[in-house]
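One chain comes next, on its own, written as structure tokens: the form predicted on its own.
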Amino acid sequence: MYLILLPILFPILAGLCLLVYRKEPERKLLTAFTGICLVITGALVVSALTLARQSLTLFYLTRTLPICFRIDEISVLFSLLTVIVFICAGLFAFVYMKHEQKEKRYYGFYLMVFGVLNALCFAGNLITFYLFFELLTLSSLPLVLHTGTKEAIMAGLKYLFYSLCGAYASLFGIYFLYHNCDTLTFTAGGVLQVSPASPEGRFLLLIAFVMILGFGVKAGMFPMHAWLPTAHPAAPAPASAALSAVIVKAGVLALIRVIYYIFGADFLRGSWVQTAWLTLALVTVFMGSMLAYREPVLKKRLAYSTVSQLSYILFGLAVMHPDAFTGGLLHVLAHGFIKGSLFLIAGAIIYTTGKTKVHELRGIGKEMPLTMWCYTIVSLGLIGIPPTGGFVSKWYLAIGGLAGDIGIFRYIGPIVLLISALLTAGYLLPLTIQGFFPGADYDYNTLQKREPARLMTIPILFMTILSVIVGLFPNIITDYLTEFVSTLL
């Protein structure tokens, strides 16, 4: 049973060892230690997943508030994504971080964040989840602050302020849930026994909305999204990949746990809370795409894209229909692989050329053809072109939206998703076109092949392949998801 704790404690303790070690170790020794820790943690996660449906209670905060862990289907999905992205981004960092200072500090906090995310995935009740949700903000903050520039410090403070405001709004809701629920243990279908039509139920609807806003901060949902496009560009590229692909999805995981495992879908279905949630999700989808379309800096463009794409997932959750919910979970995986790859590609371009703006990258496809082919494939996935995973997830989201009992949103939702897909093509594909077809006036005499090192290329290529595999063999995932989605809805 204590095997559940190993993927949590091992990387956290390994990270602490790096942080408290006074000397700066040799670079080869540092990267070897970090790489071994990442691989061991990944193996421990896979081993722990064999304990599905088993729980472990560590201790009690009070007589009725245990700190406990339990692995279920949602845990498996999010923890496997975490393992893949963190190992890939970690390997990439071994080369990228050469031109950064204080690598020991970076790897120390990186390992700690890995362990905290595993704890979030395995949390068995809302109290345990909240404690590690707060710890995630504190442990990931140094990754945003790492460069120490004024931009990074301001971005870190903004990230901290927004995250704490959202977390405290959610804590406010937890107080009232504790008063109205017999237990805060995650239970499929919810544990709330109050009718939404009763006076208490009407008040708890307001609490549900406050918690959606609070946990939605981490997921970059409007109107508390502004931290994300500020923090991502300030962080080193491998940290940005982890932030965009995994860490922001802690907000998605929180909303799944709160809405479907505490309140219950039936409590919110057809209420003003569902309507408001759908509205905010679709506003964020459109707004994020528009801002990305207008943004000239590559990493910031990708950050605005993350704002938009995460709300695809939130839309799927808010529809409260099996197909839309399945589409949202598929998009968790597809977006994780795609956006992780895109940020690593942006880091490879910055590391190799020193260029950060899109208009500076004319002809980049001639210089870095393999990297830009990966960029093109995952970009098509983010747009929603088959046979990538992005197409399948958005297909499920669209048909789930049309089939859902959500009034006019049945039509508004798919329309907004389609417009956003067109905007996504508008802000991603010009880099491919200008990169491979720079025009007759391009000075080919200055052209030089400069693909990044293998440790940078392999993680990019691996996640690009995974984004296609999700699209080619989606039934492996959907068959697994179908088994428990009906219990939540």
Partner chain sequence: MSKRKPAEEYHKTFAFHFFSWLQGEKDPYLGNVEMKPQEEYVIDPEMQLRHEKEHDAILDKVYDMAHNRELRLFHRLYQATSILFCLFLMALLLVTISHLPATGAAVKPVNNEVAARYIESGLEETGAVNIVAGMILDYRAFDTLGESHVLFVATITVLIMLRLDKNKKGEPNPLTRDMNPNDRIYEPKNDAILQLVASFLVPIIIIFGIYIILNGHLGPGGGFSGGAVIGAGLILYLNAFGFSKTERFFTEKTYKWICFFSLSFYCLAKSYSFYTGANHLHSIIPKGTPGAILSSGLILPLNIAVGLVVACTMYAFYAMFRKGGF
The other form holds:
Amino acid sequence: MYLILLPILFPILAGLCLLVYRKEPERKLLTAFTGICLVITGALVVSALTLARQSLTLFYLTRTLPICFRIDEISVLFSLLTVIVFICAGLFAFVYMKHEQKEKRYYGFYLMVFGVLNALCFAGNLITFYLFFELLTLSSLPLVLHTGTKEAIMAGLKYLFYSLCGAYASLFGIYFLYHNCDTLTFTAGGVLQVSPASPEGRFLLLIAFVMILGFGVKAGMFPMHAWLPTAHPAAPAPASAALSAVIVKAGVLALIRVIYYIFGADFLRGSWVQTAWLTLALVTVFMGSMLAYREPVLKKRLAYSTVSQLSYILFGLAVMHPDAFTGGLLHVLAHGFIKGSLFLIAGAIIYTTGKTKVHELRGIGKEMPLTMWCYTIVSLGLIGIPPTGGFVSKWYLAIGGLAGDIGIFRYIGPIVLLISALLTAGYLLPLTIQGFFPGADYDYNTLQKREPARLMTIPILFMTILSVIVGLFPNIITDYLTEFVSTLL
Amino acid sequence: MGPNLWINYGEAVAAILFCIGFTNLLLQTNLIKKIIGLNIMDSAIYLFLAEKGYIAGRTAPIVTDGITSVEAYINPIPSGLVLTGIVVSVSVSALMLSLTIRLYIRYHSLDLDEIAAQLKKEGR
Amino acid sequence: MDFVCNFPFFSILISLFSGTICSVLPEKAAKAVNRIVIAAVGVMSGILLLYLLGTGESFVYWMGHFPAPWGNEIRAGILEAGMALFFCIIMYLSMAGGAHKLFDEVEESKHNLYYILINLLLSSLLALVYTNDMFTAYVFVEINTISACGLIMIRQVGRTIEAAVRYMIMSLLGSGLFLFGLCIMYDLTGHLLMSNIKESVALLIQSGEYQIPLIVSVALMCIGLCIKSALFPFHAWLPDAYGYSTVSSAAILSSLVSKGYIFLLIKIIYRVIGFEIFNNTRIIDVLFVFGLLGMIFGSLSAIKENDIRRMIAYSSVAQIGYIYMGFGMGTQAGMVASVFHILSHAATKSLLFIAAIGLTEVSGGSRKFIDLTGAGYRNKWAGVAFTAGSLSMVGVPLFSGFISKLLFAQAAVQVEGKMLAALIVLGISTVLNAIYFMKTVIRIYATTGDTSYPCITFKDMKVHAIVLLFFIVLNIILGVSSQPIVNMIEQGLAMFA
Amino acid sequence: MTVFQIILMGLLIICAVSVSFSKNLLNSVLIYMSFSLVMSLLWICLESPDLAITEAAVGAGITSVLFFVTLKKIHAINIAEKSEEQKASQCPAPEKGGQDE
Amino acid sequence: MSKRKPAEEYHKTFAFHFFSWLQGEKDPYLGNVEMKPQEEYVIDPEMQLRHEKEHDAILDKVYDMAHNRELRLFHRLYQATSILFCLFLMALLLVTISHLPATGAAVKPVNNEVAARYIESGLEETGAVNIVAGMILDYRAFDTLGESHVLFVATITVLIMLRLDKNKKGEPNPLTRDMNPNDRIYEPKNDAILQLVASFLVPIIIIFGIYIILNGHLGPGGGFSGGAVIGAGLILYLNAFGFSKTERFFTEKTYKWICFFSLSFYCLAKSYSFYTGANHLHSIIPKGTPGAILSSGLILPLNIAVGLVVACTMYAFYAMFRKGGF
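Go ahead and give the structure of the form predicted together with its partner chain, now that the form predicted on its own is out.
Whole complex next, starting from this chain.
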């Protein structure tokens, strides 16, 4: 019965004892220890997902607010994504961190973030979720602050204040929810019995919008997205891979939990909150791609693309139609793998060549052919070319958008998705073209093969293959998703 | 305005003295004057309290020749309380005066605002 | 009337008597007596608490041969015993935490005077908690004020003397107003005992005479106690008093002394005037508005502050604003939230003060933020403690700050008119708190590279580290297992009237 | 009896007001002394002799003595300071003389 | 489309700021966060000196009360508001007093059964002829216990402030070295008139003080007033004959031990009577025949104890203020 607690406590304790350990152990021992811990946690998560089915109440924070954990379909999806991305980014970090100092602190907090994310996926009610949402911000902050330079601290402060303000906006909402509905445990189809028309309901609609904005900060929605482009380049590459592939998805998980498991979809269907959410999502999609298009620094460009791709998912959630919902969840998986490998590739490029600007990377395809091949496949996936995962999720999103009863957004939505797909091609493919066909004046004799270390290419290759598999055999995931989506909508 | 303001003239004077003492304590800049204001305020409160116990036409509560009927004496409780109060105000003014001496030795001025200005200048 | 009922009287008497004894003892013995007395009073209050939880109702203890309205009496209930126990724990830990700094702050020969002040402060706090008579409360408020002023000025630096003068002036204004209100109340009801006053006040309300003097007397008493417990508009003396005094006195002053007066105000609300009558006077809204203003302006001036101890002092102005906001809500839940916040603020504030001293020790004694950068690495224990304290103040779950904010929010949501204002200001002040506490935490963990200052390891400040550990554990206990404590507070308040 | 009380109270108010407007500190302390003497007279009119004795002994006696000692101490510090300044102003003069030769 | 604006004019437009904020380049709160590495900040002494001078100049200008306009305005505003607050307070108090029950009236809430019992059974319950003394030392004894401890705390604080101690190595405490220890330089040596008057007056004052203490429970007076009278006598003696004479019989040790014994006696006696009262035990202290000196149970010894404490305290206050020692 306590099996559900193991994947949460084990990484946090491992991280803590790493942090408290007095002197800096030499690299080989440290990387071995962290690798073993990551693998054990992955095994624990998988075993918890398969075996532990019933919910566990740890203790009662106040009279009616327990800290309890429960595994349902959504947590399976998100924890699988977390395990895969964290293990790959962890392996990648073993090589990448040679250039950084204070690795012990990095690995300690890295393991703690892994534990907190598992707890977030397994959270059973809103208070436990908020507890670990707050701890996630605080434990992921040192990852952003890792380099300790002036702008890293500025980026960290900005990330902290944006997340704290978002967290308090959602806490503001939790107070009212705690007052109105008798229990805050996540039940499919919503816990709220108030009808949206009553004055009480109108007020709760405003509360729902405040919570969407609060959790939207973490998911990089339009007005509060400014921390993402500054936090990603400041963090080391494996940390920003974890940050954008999984930690930002915590905001998406929060929105799913709040909208579909507390308020209930039919409470918000057709209300002004839904239209406002749709507009914000679409504006972010378009604006993210436009900004990424003009961005010279590679990691910042990828950060902007995270902003826009996440709003694809939010659009899927906002439409409140089964197909769009499945498309959104699929895009969570696909985007996780694609963006994870993109950031690892960017990290590999910085590690080997030390260049961060896109226009400096002429002829990179010749120097690092394997990595750049993965880059090409993965960016095709993100654009949405058929064989890869991106295409399937965008396909479901478009159908759901068309079928959903959301007024004129049925047409604007798919159009904006299409334009943004083109823009994605616009900001991802030039690197491939420039890399493989450097043009006439490129002197081939100064070229030397600089393929990154074996331990770096394996995670990138693994994630690329995964994103392609998600594209080739989607129906394993889609039938799994569709049979429980009907209970939510 | 209630009926017996002129009957309670003692308490009215006590209230006026209280406000004079209160203003002195707040507004005077010289520390010695502040302490005098403090003492005036305390005496005013004790006058106010003692006026409560006074009953016209009755003598002090000392049982001289064995009469213990209630009509002979005034109410003893307020004078007991004021007795305690007077010693409190003495000890507080002794404390404040010792503080004034130490401040004067250190800053050579009795004016609280001037001392604060010197402190700020020295502090930065 | 079994033996346990004597414990409140014994604890007050022991602390009073130990004050007298310390005047003749040498310095080492005085310190031992002080520690033994605080521990003994703590144990007694603990046993009394268990006994009261068993019987479930409060008892009255005659001070002398004569029944209540003639002689004095003290009354002990669950809330009083719990408060006394908590005060002893905090005082013991603060004294132990600040002991190592005492030598370079206080003159050699004046140490036993310092311990006398601590003992008499403890006795006045206990008397304030237990007393059932208004004039006894006034006398022990005076002892509390004078010994607190002594604690401020024992360091004898120019700044502390000026802070002591300002503190005394404001407190004497406060006690003057309090005594004036008390005299008017005595004049109207003829009693000084709290329960008798309550009956006659109830009679007065029904008969409808003397309405204006009654409200004016309650208002004067409330303003007097607000001035003494540094509510927002009257908080000018607080930053200097807490910022520059010695370590343990700053911790004791900020967490215990102002709480004694607030507890007396709770007694006045419950026992002297009655909870419902107090609710429909307009004083509730005035307290509510001042509480809200205190929360915002306290945090704002804390952000501007450049000295770490003055910043913590300003943050306690904000926390006192929280407590008065709880009073201002006028519901039972609001009162429970305020009492819980008294406990959680006392635990967090003294932890922050003692950790701040640990940090300043390592950065060459200066309290400016520039010199504190990287202090978290040099003094690991103080760094971890300060982070835990600021996380609790910011309201991160698993710490006591989160529970008190949750209780305040639950109480606010039930009050129709004041709900939005309370919640919005709660959010704003939490974010302001987050800004200046997180700024400091990131500041002490920023790496500057210059290692000119010494590093302190566990060996050379063993007691200080253990005290910090106890405070963190106390904070987490309050945060995690808050439910039994909240039940105890509700039970205490129920039998309090 | 009430006429006598009214006179005493009038005296009290005059003393209180004149204390706050008097320039010289010594005058204000003297006026305060008379204030507390009048106060002890008032206690007698209010039929509470205990208070009269205590106010006379403690209020008029001890507090005024403490006020006078404080003023004397402040005055003493002033004189000590002036004498130091004179000493300081005299001794640099001979040094200048030294440099001239 | 639109005419290309020159760069610096474009920088001032709103669109530029909006897009740079949108870009996450320039943040309204934190300023622009571009990626340039931080160059080393080198401090040259001459520039630092200039900073110091400027700093002091600014400080002087800011803090001199006379010419600084805002400070003066603030000061006047503060005075005006506090005067208004005091006038409002006075009006409020006068209105409340007008509603209070008439002074001197026999039937009002204050004269209830509490006062009646003190007067009627005060004599035989406490044995004290002076009902007020009986009340403060027997009925409401806890207040007076607190009261003497207020005096004790005040003495402690005055000792902290003014006592000049030599620490172990002999040199005075650095903080208080500017307080010259001996004040005798400024007072006239053994002024003949004062000594003559003192030698005549001091015994009378002390006998009068002892009389007040001993008759505390019979007539008006009591521990506090008697002690203050004796204290005043001692101060007169000190003034006349100087510290050398008083040190013969009154040093710091005697002060410490007198205070200790009388306060602890007071505490123990009162706690005995509280304990026996609370647990309804019979206290063995005899009441004695009313009117005799040795009557009214504990009140006489308590009065003596309080008298001693108050006398020593008043003398200690004067000695501390005068010389910072005994």
